[in-house]
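Just one chain is shown here, as structure tokens, and it is the form predicted alone.
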Amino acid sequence: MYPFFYRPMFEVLEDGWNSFLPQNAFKGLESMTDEWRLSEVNKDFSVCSSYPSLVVVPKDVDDDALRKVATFRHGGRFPVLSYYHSKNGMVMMRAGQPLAGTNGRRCKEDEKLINATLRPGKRGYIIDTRTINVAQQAKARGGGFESEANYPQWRRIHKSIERYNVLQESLIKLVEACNDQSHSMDRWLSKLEASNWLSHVREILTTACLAAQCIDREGASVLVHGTEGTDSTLQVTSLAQIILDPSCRTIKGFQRLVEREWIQAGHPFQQRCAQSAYSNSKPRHEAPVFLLFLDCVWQILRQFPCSFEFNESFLVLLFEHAYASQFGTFLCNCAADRARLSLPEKTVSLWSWMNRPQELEHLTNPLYEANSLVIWPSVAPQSLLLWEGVFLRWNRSSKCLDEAYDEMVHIIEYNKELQNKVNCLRRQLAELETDEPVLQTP
């Protein structure tokens, strides 16, 4: 309730609620391709309660077809555009599972929709974040997956990203291990391994790399879904974009990604981030899905320290505000709930506070150098580390880290000064060489 009573003590220079609207993002897409359109089929949230009012869909698919597809997908989450790869025109879409059931129900409008994303003669990939066994069990409950007979142009790949109850247990075990003061190395390593936290991180990163590889190296479009399409699906689509798209590694670009792929896409923050790992009770839908995503981003940031405009503090800040915040950005479960409670009018956006110059100064990575290339993180077990900045933040002194950070900033500034002097001397040398009289040969 606090965000509704909070009144900012700072000047709001930018209204964060209007910073990342779908219609503004679509203008950028329009400049690259005319194969997509912005649909208002869900303007009253009646087609899909967890989708925003505006969604990007293939131009050749009308709104009536979208309504039929919504009845065939879990929670009405019909396939929508998640990312357009400007390098080769391939796309990544996300959705809920198809409601095929044991009878093998099909929907021709659904088949037409996802086939509309394929180039002539090209195949696509469906990345199902569940194992084949879990997907088969879902089929018995009315869910399921896309059959090869009905989707012959698509190759289905099953991965094994765990669902929320398993993830919450993993977080609880990890926090217990981090708070264990016994100082026994064997005990610490045993508890860390038993939590399976880093295994979850690895599986999510592996699946995201697979999606990025299909798009960038295979030149194929991708559809990602699990069961609901609001958890593991968003982890994969978001991380794949960070790997592929340099703009997502900037501060504003990452905020736009979180807004589009998490907040507007219907990740149920109110359910997933209800009480954290320290709660005595265990709410059924509690899960560290967003925290795992941020952990994966930190792993990539650590491997590519110069490719991100933001630093670790930026990620930690997002983690904190997802669980407890005076701002309204992470409130509610979906856009429909936020509209019903009039959050943009009654609360302040986190982005309004975060994007002020005095705050950005602490969140900016001094090592950043714009990198236009695709970055491929290592998912080898040796490459993945425990995120100390979150899980051991109270167990370590920040003094040495702060001193090291200040020294690094000092070295970078000094290096810039030297570089400026070098450039100045080069210009002076060039001027002297130009002014020298031409020697006359006798």
Contents of the next structure:
Amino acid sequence: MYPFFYRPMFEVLEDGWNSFLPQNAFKGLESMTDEWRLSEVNKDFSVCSSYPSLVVVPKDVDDDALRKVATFRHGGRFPVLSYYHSKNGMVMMRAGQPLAGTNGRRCKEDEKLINATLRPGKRGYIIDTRTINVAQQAKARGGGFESEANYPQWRRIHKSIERYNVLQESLIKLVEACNDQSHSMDRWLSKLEASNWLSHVREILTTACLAAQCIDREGASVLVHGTEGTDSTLQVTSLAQIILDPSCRTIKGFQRLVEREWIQAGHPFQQRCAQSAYSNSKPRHEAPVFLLFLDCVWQILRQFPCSFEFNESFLVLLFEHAYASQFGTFLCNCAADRARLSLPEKTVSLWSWMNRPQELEHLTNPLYEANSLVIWPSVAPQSLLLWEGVFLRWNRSSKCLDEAYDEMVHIIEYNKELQNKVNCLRRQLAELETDEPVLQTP
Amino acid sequence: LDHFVENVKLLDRVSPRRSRVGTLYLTATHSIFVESLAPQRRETWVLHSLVCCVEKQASTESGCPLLIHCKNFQVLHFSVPQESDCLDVFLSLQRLSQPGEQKYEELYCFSYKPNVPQRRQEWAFVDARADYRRMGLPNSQWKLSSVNRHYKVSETYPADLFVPYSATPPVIVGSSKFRSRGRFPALSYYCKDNHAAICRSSQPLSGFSARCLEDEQMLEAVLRSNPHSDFMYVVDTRPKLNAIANRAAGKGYENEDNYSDIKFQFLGIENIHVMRNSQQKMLEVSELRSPSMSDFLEGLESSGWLKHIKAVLDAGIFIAKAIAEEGVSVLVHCADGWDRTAQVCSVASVLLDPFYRTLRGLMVLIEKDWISFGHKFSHRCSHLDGDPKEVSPIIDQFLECLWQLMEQFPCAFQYNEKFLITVHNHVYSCQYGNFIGNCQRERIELQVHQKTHSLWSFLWTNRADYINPLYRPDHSQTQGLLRPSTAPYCFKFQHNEVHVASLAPFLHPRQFGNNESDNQWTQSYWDF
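Mind giving me the form predicted in complex with its partner chain, seeing as the form predicted alone was just shown?
Every component of the complex follows; first up is the chain already shown.
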């Protein structure tokens, strides 16, 4: 594969492979709370093949318990910490579905693990990204959901985020609609609606907003899972953090988010991003899950143009590299594969290239003003747009929009210059006033 | 007439828990809701003339609901504690917001008294005739005609009209007798660079076979006024079927055989009734309680609204290209020449001439092609309690076309979306006299210039709010002919505040800056 042959033509200032190591992220958490610990139970990937070697779990849950819980969760994906909300100490965890099955199997260690995140007397929310029907069907096949009887302190919410081939079909239909040359408005709207793409965007965004609302507004902890815990689960947890945590809206912070919640968390990029919309064959595991996530981020970016350090180009770049790249960042399906293939030694990290000043310049949002807000996007149909920068990119010239963007950058730079001038003159004035107190009228 | 009710709740359209409590005042001209929450005590003002209808619903335990539907699509949902108070307000508002037939004098503009120095200067600020001078007229091809000075030739046309140099009064009068409402071909836009011109008129009274020598001479005069071209376009903005149907009523369209050197074209824009229904459907969609994405897109498609916007824009592009690229003059008409004709001529002008992309220019354009040329504002915008079949969002569509262009060419327009929305609001609000009545003659009779104030001066005074910061007069985007794409996917239907004004304040937290209070918790995601 190309990334193994690629030799960088640039100087690697900071090795992206080391930029976002879990142990470093944990240090940040440690400074805020002592209720969690870093576990090495999955050191050799034997407990959960798709998890990273280091995971964050409640302090009082030991490794033996984790091994037991792993047998109760799909793919061994036991509940781990996804996000800690420093404002109120509430957390978001993610996992695979519980393997309750038709017998209603239970696992006390699993219950204890997630209950450990609850404050006394307070309930938590479990967000199952599947409808109750789909969850019931999963139960019949050995999976399922957390029953009220065994998890009395948790309120379960079902959403309806689609998966796999449904999403792939949606993408194919959308791309086909965008390439339709017929010039009929009815046909365009009809095809756009039939693709359901924006419906998926809306459902994912709404679920993430709901998770964020539970954490920030209702002060409750949240557990998110779907079936496998590698697709819709990750969409929800990462988007919720964009909403809740301003640091995820910085460039480094977003990269860290993608590293943690997607790459290290074991989203199967190799399977999902094999071919994209134009392929003739339809590999079963292909689905634009990551693209949908980026689309949702873009929707929020559009609604809050001053809250993100990065711009649209940054998101488009990530989309492209997820599908085809000279860098190794998005290769493989999980941390175990990456270790086995020695990716950090044999390939270059996307972040190494991207985080050089000359690249960052093009990816930075000129309107960015750092804030500490939780931002709540609108999910009304009127507020969600088709991501032209991705889907209509090759259909129409972006010359006028690019010019407008450049104009905006100029204005902001000029504004800064003027502001500096003003500050400078103010300082001079202040100096003059203190130097010459006697310069008064006689 | 002033009375008030306390402890009224203004409900959030999306999140009923987030209502605001305050006092509702009714004055002679406005409803004013003042929130009790100190220190801001936010005020919401609604002009009575902006109110479309008032709705009182059955009392619940939390109060008696009162809904105010506005002409700019805003809907205010109040809850009045006592039913008797609610009924009072309902009846008063009903009375205050409907001046009744033919009572122009009760419209707000006749009593509105802002602190403005010189009323006459106000009205002189924007003058349609000045635009002709800007185009270099009169010149050797086009002259000012006094034939309609007293509105005797066409009641609904302006007093000042430009006609081809060779068109004599008998020709003009003869042609006017062959045109619906006497609206003979007159100049809308003249291109200095290549002498091509856009003329406008109404449909000819041709029936199946009637001819009129003077009308044919009139068109020939238009053709000859453009020495560089040996033919001209005649463009009927109606669908072919409608135009043909009109022939049975003794009207119709120009027969290429009868008029020398014309190329005839239908542009298929639907009539005012179709547009009215289309907008109605759009509003129904935007007022849906919790629509799914599919509901929204299906509603959008079935309304046909964007299809109509595209049709108007396509027509404008055809005419602009004929003028700028082919150097061929165009005569545009629809049925009566005051709806689709106005839209299409003004869109073409905006595409052709950068002047109309400035604040001043748009005011002049509306003054000329809409107000002076007799677009029936009072009928179309329901200023009085008139025939509902006359009501239609024609100017709305023009403003939306401008907005679509602004989205495609962000650096090309001096004005911004807020400018369009403000103009739109005041077309309906009757706070200013510009849009009162249905033609110039009526406005003179009503003494609008002497008794009311002009919107344009107000806008100009506050122009800082309406300037597009990305506009540069010397920018490449700003020069010359605009060439928009009208592929269906180029048409935006979101963030269009004209349509989502009813939802916007509550639903769409736009954030521009660091102000934490701008990003209030506005909705609950449980409801979706």
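Residue numbers count along the first chain shown, from 1. In this text, the rigid core denotes the largest set of C-alpha atoms whose superposition between the two forms falls within 1.5 Å. Quick caveat, the model's predicted, so the values are computed rather than measured.
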query = With both forms fit on the core, is the shift of the CA atom of residue 430 between the two forms 2 Å or larger?
reply = yes
inquiry  = Once the core is aligned, does residue 420 move its Cα by at least 2 Å between the two forms?
reply    = yes
